[in-house]
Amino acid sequence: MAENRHQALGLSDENVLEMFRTMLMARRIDERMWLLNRAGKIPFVISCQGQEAAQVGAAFALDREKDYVLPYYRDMGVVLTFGMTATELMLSGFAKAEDPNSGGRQMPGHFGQKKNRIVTGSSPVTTQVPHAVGVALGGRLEGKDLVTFVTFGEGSSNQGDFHEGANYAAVHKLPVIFMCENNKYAISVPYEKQVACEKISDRALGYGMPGITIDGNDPLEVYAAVKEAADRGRRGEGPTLVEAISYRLTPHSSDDDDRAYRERDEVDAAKAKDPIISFAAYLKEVGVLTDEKEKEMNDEIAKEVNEATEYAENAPYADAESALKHVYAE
């Protein structure tokens, strides 16, 4: 029997199966969105494929009853873990009136849902970082035991918002987890052309907080790191910078052709390390998942994605007049 790593982390067999199912759900919704986009049915896709392990592993380490997440545009795994549904994500893809993120006003990937404490992001990257710091400060002022979790790409770690947010959170010892999902490319710009330091986590030192680099393809390693960061935050020991190394398996978005800047061999090598395949292999090794159970799970998810697609495609668009809402005070 292989080493059971999840039990050592305090995770039950049910927990890890739910993690795997959430990763699979994110992948299947994403794949469907690409098909819909290529069929001319939805305008835009910005993908989570290859980063699901980091997203789901991290979100499972948080308290889904009280913590706040400020996801960046790829974080389908995070928002699914925090309670967003396949149907809601499809409504956003089709830009329908019932889209909980923005009522169809925003491109997909601008996640926001008040009831699940998912704080909306904006199109300029990294603005969510100082917002996460502000939510953590607000929580402290109100005496609440909450941690904020914010994600961003490695390109975003060069933005002023990241540096200001990190500095403020560290000075005031706020319970913020900064997680950089390093997928090696800021659109078409490779890591070595953006950052001179070896690791993004090296930047933590300048702000007086711990920084750690982990394998973003391993949801259990991500879970352990984020859990420790959350515990530190709750004890009043301040923020942590976590860098999860992964790889973006798709082009940057449905408007990008990544053949212009990435060799196919590199992408194929990354696909061979697909976190969904490796996590399934681990779960089978420790006897938690069988081929039958995996097939059953895939069939259930396919049904759910089909129903979500059908519902969203047939749902009404917002009234044209609603374009004027939320612009001026009414």
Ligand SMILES: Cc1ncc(C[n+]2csc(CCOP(=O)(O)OP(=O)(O)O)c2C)c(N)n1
Given for the second form:
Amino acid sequence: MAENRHQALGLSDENVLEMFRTMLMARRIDERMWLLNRAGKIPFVISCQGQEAAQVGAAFALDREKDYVLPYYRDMGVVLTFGMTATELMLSGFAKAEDPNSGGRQMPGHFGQKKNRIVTGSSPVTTQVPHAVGVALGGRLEGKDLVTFVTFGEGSSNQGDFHEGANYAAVHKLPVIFMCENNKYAISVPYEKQVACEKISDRALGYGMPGITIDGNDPLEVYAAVKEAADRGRRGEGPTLVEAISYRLTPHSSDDDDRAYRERDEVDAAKAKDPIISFAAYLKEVGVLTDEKEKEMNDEIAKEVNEATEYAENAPYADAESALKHVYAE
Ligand SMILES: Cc1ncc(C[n+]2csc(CCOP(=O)(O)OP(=O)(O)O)c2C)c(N)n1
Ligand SMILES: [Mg+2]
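Now that you have shown the form predicted alone, what about the form predicted in complex with the ligand?
Entire complex below, previous chain first.
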């Protein structure tokens, strides 16, 4: 039998099965959304595919009762781990009134759910970074033991918001975890045309915080790095920059055709390293998962995704009269 890596991290068999289930749920919801988009039923999809291990591994390392997450648009794995449901995500895809993120007003991927401490974001990329720093500062001023976790793409790490947020958090030793989900592309622009440094994590040095680059296809490696960052934050030692390397398995969004800018061989090579497949293989090697159990899990998830789709498709749109709600004071 293979080496049991999760036990050494303090994770039980149930914990890792739950991680796997969440990754699989994110993938299946995402796949369904593409079908619904191509069938003309939902207007837009922006995928998590290929980044589930980074998202779920990281979110599991946080305190789901106390910590705040400021996800970016691909983070379905983060918000599922923090308590958003398949039905709620589908309601957002169909832009229905009951969508907890925005009542159907925002594009999908603009996650926000107060009860689960998922802080709403805006469309300009990286604006969530200074927000995360502000939430951490607010937590300190109120004497709360909380860590904030913020994600962004590697392309977005070039925005001023990242640099301002990183500098402020490091100077004030705030408990912020900055996680860059490096999926090698910013729409059509490959990594080497985005930055001249070898690693995004190299930037941490300039701000006086630790920076680490890890395999974002390995949820256990991500868990370990984010756990350590959370512990540092809680001890008052300040922020950490984690760079999780993965690959964007889909086009940028449902409105993009990636055949215009990347070779199929490259995409196929990344698909061979699909984190869903490699984590399932690990779980089988250590005797936590069987083919039978995996099939059962897939069937349960398919049922849940079917029910979520049906519910959201039949749910009402927001009333036209509510169009100005939250726009003007009432
Ligand atoms: C400030 C700003 N500039 C440009 C855009 C348009 N835009 C949306 S996503 C994106 C690419 C971001 O790439 P990256 O940060 O690597 O994230 P990824 O989509 O690869 O996960 C761009 C340019 C935007 N939303 N906001
Ligand atoms: Mg990217």
